[in-house]
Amino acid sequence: MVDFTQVFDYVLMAMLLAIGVAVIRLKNLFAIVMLTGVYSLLSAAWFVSLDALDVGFTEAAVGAGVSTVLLLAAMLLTARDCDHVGAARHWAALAVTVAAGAALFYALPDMPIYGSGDTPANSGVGMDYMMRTGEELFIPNVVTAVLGSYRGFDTMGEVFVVFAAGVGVALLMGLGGGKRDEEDV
């Protein structure tokens, strides 16, 4: 019988395999902040595949959306086209994309049939969690209980670090709000 899902995975490692390789070869740097969108889009696909669904959506949201929507913007300060680059560094960055892909076709077998009663995010803690939720916390939504109130300090540094994030890139960006005089420069 065959596993749709693992057909899917191994689908989404050669689309993310190809993107690299574009991404590599392309001079045009809309193209290539285009590409970085849609190789974030597919992360997000991959990592949903794989019951990461909190991950998922903070790659679509940042890799895709935030991250695509700032380097359009920084491109707008910049020329369009690359410069020139010798092959051998075009080389070396292939290289390392084959390595990483064949690294994670290498291990695509290993991971657990998506959906069986016996993988590691169906049994044991994971288990806990969806039984104990509803009595402890009176939380219909596990993933919201768990990023809520199991995971509650983690949730608040992750926030914090995006919003620190956020504050450096306008401040970068020169967002802060006040005119600096010709002096100051």
Second form
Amino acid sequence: MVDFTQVFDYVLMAMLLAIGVAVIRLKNLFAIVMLTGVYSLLSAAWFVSLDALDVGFTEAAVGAGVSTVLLLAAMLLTARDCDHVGAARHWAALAVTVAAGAALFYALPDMPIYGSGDTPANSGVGMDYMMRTGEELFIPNVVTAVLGSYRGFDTMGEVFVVFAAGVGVALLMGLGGGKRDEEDV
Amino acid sequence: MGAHLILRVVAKLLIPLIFIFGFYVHFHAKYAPGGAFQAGVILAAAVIVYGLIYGMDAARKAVPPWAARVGMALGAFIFAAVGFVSLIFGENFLDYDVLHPDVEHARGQYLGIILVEIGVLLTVTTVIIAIFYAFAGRSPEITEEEW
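Now the other one: the form predicted in complex with the partner chain, given that the block above is the form predicted on its own.
Then the entire complex follows, led off by the chain already shown.
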């Protein structure tokens, strides 16, 4: 029997590949920004197909939405088209891509089968969380329990990373709102 | 973007729905996939859509830049503060059990997760809005010919 969702995954991956090739060949930055947004939206659909719903709608909101807007804003500050890139640099990029791809395929047999129950993530501490969350925290969603409580310190680190990103952008570019910013422009 | 009537009407319909979906993702995370990180980006996306359609001045009126600035720090502060509260009560950092006397039913854990998730929501939403303001505040408006 043919697994329908697997066919769906392959179609999505083929579309991602096609968009990747199109982004390389295009010279118009506006089209490239839009295609990267489409790329993110397709990735989001793919994540949903892989049962990673929360990752899926984060990708849809951040990848397809926010980062497309930011790239457009950045494009408006620079040029509309990219410069011609010499053939020699294409060969170097191709060599790096082929080497990285070959390394990934070399590592592929070591990966557990998709959905397998005895992966390190499912068998070790992950299973422990699955068993204990219901009894200890009374929270049905184990992901929330792990992120919020068991691994709260990690999550705090993530929040501070997000905060640091915001502070970094604010230091470099200002927040575009204060009176001083208007005077600068 | 003065002439884009359809965009304005559709945005007016969609933005409240995006906000409701964001809050749903946040407050339903006990049962459903999602959480404060996801909800934060959805809420910020709603503000960004508002800014794109109705202009930066309207967006700055709705969410002032000082609110984005304060929210960034306040969210991270709330998260760390919950950790220090449990530290002060003599438990491990971020051990929420001290927050509520009913340890049997893990009420403290429940309360702690809600508090830190509010912090995460605040920081993620305002950081993305602040980054949007930083970029969009510098870009010239897109002229009609370029569409």
